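A single chain comes next, written as structure tokens; it is the form predicted on its own.
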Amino acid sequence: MTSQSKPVKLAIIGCGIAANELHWPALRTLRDKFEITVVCNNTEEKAVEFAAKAGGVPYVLHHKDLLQRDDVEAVDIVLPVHLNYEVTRDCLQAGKHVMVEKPIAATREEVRAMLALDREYPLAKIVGENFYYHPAFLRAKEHLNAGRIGKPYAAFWDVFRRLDRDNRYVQTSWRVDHKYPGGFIMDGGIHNIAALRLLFGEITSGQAFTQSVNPEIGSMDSFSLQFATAAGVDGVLNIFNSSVGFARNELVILGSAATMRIASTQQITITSKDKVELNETITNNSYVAEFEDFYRAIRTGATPFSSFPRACRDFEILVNAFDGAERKAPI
């Protein structure tokens, strides 16, 4: 077995919900590319559940005490996002390849700081932002490409829901208590950054407006932005998550031809005047995909899509746009 063939000797670096129901189903179908060879997680009883369904491999309760380990190339980091510029930079120094969760940082100084780390360390580096590997997007895109809608020129994305102290990601203090700046607002929407921005490229300028329904979720809940991109397309973004008997996750695209829709990122419809054109419903194997990346860049040296500036750049529009509705101010 070649060297870019063999499977990385991967370490999983926090074992709650994302690790476990978003990350180790990826990485169970990807036996032949990642080697899971221990875990860490702060709570004990995490981390021994952790280890068993990884096979029995061990554990440790503190991420330093696996960096020295020399079956561990790299490392799978799924915290809460305050501790991910320390974990990081801590994991680069060890020469551990890393993967962080997104939201890349916590604040702007950490934002800067994670680029300082990508420019500093000659390592793998990619950030979990899944929304760039998930086909419904890259199946848009192609359409986008091929003209089927004509020239796209407006994008209206809707979603509506509603998060209560019942959802379990609300039991999540650090979201709650706004770890970092937007909880839920950074948390969710970040995603749907990094999809306009895959398929309209930069988000050049807007304007938005934040409220806080529901206190018990965090001091923000709802958001809405009116923005412009380099490619002409102009939209409005709404993320509102105290919505009451409405719920909705929808981005359409108008077309000077025909309108695309992308319904709860799994079925996508072009409509024209006079017929339904288009409708395809989407497998996810985004969490895969991301985790390919990551192998290829580890094995090869590729830089991947989902890269340190490119999320760096998702997390400043979503801050210049807390800021900005704050002053009530372009951005």
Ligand code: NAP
The other form holds:
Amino acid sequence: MTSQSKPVKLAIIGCGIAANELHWPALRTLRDKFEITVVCNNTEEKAVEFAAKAGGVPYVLHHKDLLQRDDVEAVDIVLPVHLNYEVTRDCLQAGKHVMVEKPIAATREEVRAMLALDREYPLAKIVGENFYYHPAFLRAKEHLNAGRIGKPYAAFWDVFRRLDRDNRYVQTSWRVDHKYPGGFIMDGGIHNIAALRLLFGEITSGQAFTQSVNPEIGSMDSFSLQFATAAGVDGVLNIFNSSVGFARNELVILGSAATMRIASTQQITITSKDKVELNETITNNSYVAEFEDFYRAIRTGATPFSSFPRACRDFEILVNAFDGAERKAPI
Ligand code: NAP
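Now show the form predicted together with this ligand, given that the preceding structure was the form predicted on its own.
Whole complex next, starting from this chain.
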């Protein structure tokens, strides 16, 4: 086995929900590409638990304690968002390839600094925006490109759900007392922005309104953005996290010949005037796919699809929308 085909020695930084439930199941299927060599969590119990799960690897309590290790080529940063910039910077400075979870950073200033890091360090850098790799949206894009709904001209994405104290994401205090704009709208909405950009190209203009209905989950839980895209598809993205007794996650794309619906990011239906043309259920393997792209970037030097600049733009669109909503002005 050449060094180019060997598994990448990977450190996991942050052993919380996403590391355990999203990244670990993907990494287990990619043992030929990644070997977890050390894990890091500031509270020891979670570090011990993850280290045991990963095969009894060593653990550290501070990310700086893994920067000089030869058994770490790359890091997977799965931390509270306000730590993303600092930890990414330290890891790149130490010569480690970086995967960092979405959103890429917590402020506009940090986003600019992330772009500077991207230019400065010729290492693999990817943001864990799994919607860029989600087969439901990749398949929908194939259908659009194949003309299966004719010319798409409008899109409406409704996300109605109830987030309250029982929700485990609400139980992560950094999400409620958030140090980044938009609270749960940023946390979840950045996925929707990524998928819309994947499907229709750049979001070119828009106007948003925001509300905070339930202060228990932090400021801003309700958001509506009317947008226009480079592909000439106009639409509305609605994200309402404090909806009572009503839940829906459906993206509807209107075309000149048919309508495509993507329900709960897994069921694609295309309906023409008289009949259902297509109905397919999609299995989500997006976390595996994003790690595969990270591996390719490390071993070949290719730029991953979910690059730092792409993720920075997702962040910027949402923050511009929040600012516009406050000023009651278009973005
Ligand atoms: P979480 O459960 O709070 O996990 C964060 C972990 O980091 C916790 O175990 C926390 O330990 C640890 N930590 C906090 N400060 C630390 C430090 N200074 N050094 C080392 N470890 C530290 O949050 P999460 O839900 O996993 O979210 C983590 C990231 O994943 C976020 O960026 C989030 O946006 C992203 N995420 C992405 C998806 C997706 O679908 N792509 C889904 C969920 C989350 P303690 O709690 O013990 O302090």
